[in-house]
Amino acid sequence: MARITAEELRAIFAALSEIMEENKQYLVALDSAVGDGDLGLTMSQGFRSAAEFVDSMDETDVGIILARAGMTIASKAPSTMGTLMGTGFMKGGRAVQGRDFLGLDELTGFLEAFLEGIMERGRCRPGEKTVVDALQPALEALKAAGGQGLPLTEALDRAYEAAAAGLEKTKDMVAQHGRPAYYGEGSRGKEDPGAAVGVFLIKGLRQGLSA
């Protein structure tokens, strides 16, 4: 059965910083429509710096490992979305600290403690335009694929399509924080950059545990 360990870590984090820096452009094209344009550069500098951390600890405890990578997401893409990246990875870590490897369950409540300080950090919730409607419905799709006792791996190809539906239906949403808010009504019709993030955050996860 799938799990995720430290050497899973190693290549999820390797995965996400591989489609971080294959969708700079698209990243930096999203934001640019509605924000200042660098979530691109800074998605790509976090988690290149948060591989290249994780890759070199000696560390079996997976908690530790995604906090720590959340710190360096944070110091390294000081952005609101690195510091949000940070702030769910750092929260998310805490949630499933003393383990040596996340099943399903786990990594279902590693994602809702993610996605808990992230709301918390951001002062945002579904239905606002941001990474959290891509999030939200990723972790259901968990949550019920873990009741229905699928394995990992389906588990993260339910929840990568409930993401990208997510974003899809970010389109018919205005923007209620941050610099995409300045639009009102003409960030509808978009996409939101941080629900795009959200969506390579989960594609990350299955890829990782693909490799």
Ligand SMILES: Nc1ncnc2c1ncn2[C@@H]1O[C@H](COP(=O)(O)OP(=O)(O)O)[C@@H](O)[C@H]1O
Given for the second form:
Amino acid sequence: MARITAEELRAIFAALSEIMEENKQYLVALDSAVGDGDLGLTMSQGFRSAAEFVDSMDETDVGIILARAGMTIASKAPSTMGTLMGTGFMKGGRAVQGRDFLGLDELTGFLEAFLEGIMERGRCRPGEKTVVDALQPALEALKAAGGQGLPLTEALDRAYEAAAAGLEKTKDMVAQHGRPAYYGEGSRGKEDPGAAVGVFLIKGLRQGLSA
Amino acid sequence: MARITAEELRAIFAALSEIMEENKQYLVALDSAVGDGDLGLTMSQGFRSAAEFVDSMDETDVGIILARAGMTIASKAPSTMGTLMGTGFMKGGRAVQGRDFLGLDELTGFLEAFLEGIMERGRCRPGEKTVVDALQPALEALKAAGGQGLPLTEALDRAYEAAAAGLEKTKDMVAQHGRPAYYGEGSRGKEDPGAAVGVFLIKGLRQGLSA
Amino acid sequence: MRKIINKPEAMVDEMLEGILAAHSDQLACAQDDLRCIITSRPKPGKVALATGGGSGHLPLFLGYVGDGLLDGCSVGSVFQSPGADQMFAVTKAIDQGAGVLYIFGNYGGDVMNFDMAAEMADMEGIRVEQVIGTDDVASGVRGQEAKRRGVAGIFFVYKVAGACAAAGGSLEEVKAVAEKANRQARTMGVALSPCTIPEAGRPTFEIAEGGMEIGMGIHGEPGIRKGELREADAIVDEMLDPILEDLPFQGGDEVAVLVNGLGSTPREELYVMYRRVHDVLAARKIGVYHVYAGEFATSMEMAGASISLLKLDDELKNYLSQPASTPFFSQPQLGK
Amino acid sequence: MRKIINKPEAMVDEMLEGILAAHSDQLACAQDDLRCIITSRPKPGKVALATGGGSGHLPLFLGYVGDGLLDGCSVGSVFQSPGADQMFAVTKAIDQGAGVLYIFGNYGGDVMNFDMAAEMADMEGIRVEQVIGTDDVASGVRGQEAKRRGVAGIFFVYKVAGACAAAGGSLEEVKAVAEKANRQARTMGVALSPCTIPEAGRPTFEIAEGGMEIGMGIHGEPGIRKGELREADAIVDEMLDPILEDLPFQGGDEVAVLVNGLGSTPREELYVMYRRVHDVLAARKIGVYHVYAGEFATSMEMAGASISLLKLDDELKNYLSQPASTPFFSQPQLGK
Ligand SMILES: Nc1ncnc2c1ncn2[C@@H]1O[C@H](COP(=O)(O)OP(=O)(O)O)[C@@H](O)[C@H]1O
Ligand SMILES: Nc1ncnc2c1ncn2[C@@H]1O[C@H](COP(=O)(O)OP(=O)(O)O)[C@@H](O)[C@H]1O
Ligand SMILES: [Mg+2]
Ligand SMILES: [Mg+2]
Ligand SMILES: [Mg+2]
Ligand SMILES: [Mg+2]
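Please could you give me the other form, the form predicted in complex with the named molecule, since above is the form predicted alone?
Okay, now the whole complex, with that chain kicking things off.
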């Protein structure tokens, strides 16, 4: 059964870096519509730095790896999503500190702390058209998969689908936070750029695991 | 024989005001080519104020009228030509102060002092592409006409021709003063805007006299 | 792009190099990081004041680091928040043991990063408090003042907090004065042109030639009304009304006024505006204690202006009147 | 035209009304004429300093009326000389019996009108001397310095003359110091855009988008080279070379530097420029005593900048370092 050790984390961050790079223009376009258009740039740069950092790290504690990767993202991508992703990894990492690997339960705990960290830092709740609206359904999906005893890879497949569905739903919401909120009702009908990053996050977690 | 009393001065300033008004756009165009383009505006405003002032004055001393008209021009048209015309009238007026009228000799004395005042104020000499290059030939023509015993009106006709010829010659000169000098060799081929005002000055003097 | 720069991506760091080279007697940087600007004349025992924010707004933010004002500033890329680690580096460098007050504008990235920096400081035993500038009337309805953006009025907050700290105020006292100033400051802006982020190379938002946008933010955030450019007096009236109603400012009040240029609007025009401000305030019997006019918070070469009013009481007046001196702003003791 | 004004023809007077309303504690006008600005804090017995010039250049010219600087300023329409009668009115109002020094830029209209005003003053028994600013290297060849225009470097002349007069210098002493500063100051400008005289409604000269003109004057007077906009370092080099060669400035010299924005060029860019200035001067072993960067002499909303150097000796350094304070410029004692 698949589990996430330091080795998988290297693969996961490599995958995340690649995904953000591939989708740079897409994120720029989403963010240009309701923000300052930098999201593709900050995410590809932040995750590239994190991947390099994780690759260079001689550490087996996955919690520490995740937390340190978060600090790297926060300092290399100081835009809002950089800070939120950084915070998420730091809080999530701390929640699973002291372990050599993550199974589905631990990953669920990681994502829960990740999400809580973001909501605390961003002073936000689900339904306010943010990254939270992709991650929260993903967390629910992981929990459900755990209840059903599904393997980690399949759980992440479901989480990915849930996140993508969550992203779709952000179209119906009115932005309450960050630059998109300046547009008020004008933000309705558009996907939230940060939620798209949330989807890519789950995608990267899945992609880093074989099979 | 024609002579210039306070009454003629009123007619002369009325004529000058009219001429500057009629040629406003022409002077603006000349000044726009090598300067700031305000010449038509400042001259029409300055001479209008002078005409109004002379009209309202209860004074028979033509020297005082001319000098005071000069102060009016200087204060209402503070651009370079306003200051120079103002200076000319003030110095010229002072040279003929104490008289009730001007004949050709006195007018010649007036224009001589007028020209000297300008050259002193402008730190300039003939040939440097300024108003002086219209007025200096006009002064020579008046002197010559005086030597030949011509009447005032005819003398002014000749002075006008000489001024116009002087203006034409400024085309061959390179500007040494004021904004036109910024263009250096680039000012060659164009008439000097200030010299055009000099021609109008003589024209107005003539036009204010009957026949 | 009409900019005197080298490589667009090097602009911020080269600007900082220039600033540090020009003003090495007054400014330095922490941890050899150009983006962590600190005063080179720390005052032992004083409560330290830090700010931070994106570049492109000079003299905001680092221009207020100096005597009688702030002690440090973290510097972001153009219109981007600095990182939490830079804020933390500044915090560590300026703390004199009396605690550090963060004063910054209400922008998502800045708020989160300063939060994070405060947590880091807390872990190292440095006491940190925050006051968030929210003076922009155009950016949120009454009753939800805490959601508003911070713009030029933050200058008033810096000024009185800086003077209070210089006078030996405790962290709590300095924070209380800063909060009061923020509570009593209101700003409204108008933009006549967009501006260009060097790396983008073209304007990131549009204002039609001959148009204006009332209430637009200093990063081009949407305002409250777009329209044709009107006469100065009409523009000022449209800006002043919501300011005056919001606090509200009333007859008998005494205020300080800041007429701020956004970048390419000349001082000539700011004074044409002030002429109207003066008349409107006089008609309402609102007294004017002091007038600041010039560039205090800009958006690079944006054309436009903002008007800020600060309602004064004796305490604020005293702190406002104290001398201050930075490389970008200098004021003698007022009322002498 | 992107201007916040009312009727274009009212702009100058409305601006003056705004300035006087805002700064009534420091400024007044003579003979009820708005265009005759004088200090409201005259110093009995002091040599009085007057300047004057066209509008559109704030803080030039009236912005330097205040403590430690000038005593009066006559104000013309945009880019037009004030009248001799206004200069004379200012002269009469500020004279304290110790004589009046005129300091103004070398522009035809100004020169003639100040001459005329001096004659009027002479007739009333007021002693007047003149120093004409001629710092613009681009406007005349070496050996004919007296024909050059005066631009931002006149700030240095004001500053040291103002300090000398404040210190009790006689008319001759103040004039000598002003002449020395003018002799030792050199400026070069670059323009990236034209500007619009309100009454004209459109730019009175052209600079292609993406182009620049090295040496252009502050009214759009032709410069010495037009071309494509280059990188900041290359522009600075092209500006500095003729400045350094002209005086010349040499290894071992000590200078003050003024990097001046012409209107819409942000301070960010001025410091990118200063960074290069600093490196070039360091390489030539020229010491920098103090750096001024900001808007000191503008052309409304023109984009561009100028660089001025003043070669110092002990006397100039002392006068430069003295405090000064006007509504537009304030400096504490330097080197403290
Ligand atoms: N307070 C907040 N809480 C949670 N998410 C937020 C908050 N503010 C903004 N976001 C998310 O950040 C995204 C924009 O990220 P980013 O482009 O980095 O912002 P910026 O460039 O404005 O700093 C938004 O689409 C939204 O999902
Ligand atoms: N120093 C000078 N001496 C004599 N005439 C001068 C001098 N400088 C300029 N002029 C004249 O003034 C004319 C321009 O006048 P005007 O448009 O009023 O100048 P500006 O608008 O530049 O002040 C020039 O064409 C020239 O004839
Ligand atoms: Mg963004
Ligand atoms: Mg951003
Ligand atoms: Mg002209
Ligand atoms: Mg003119």
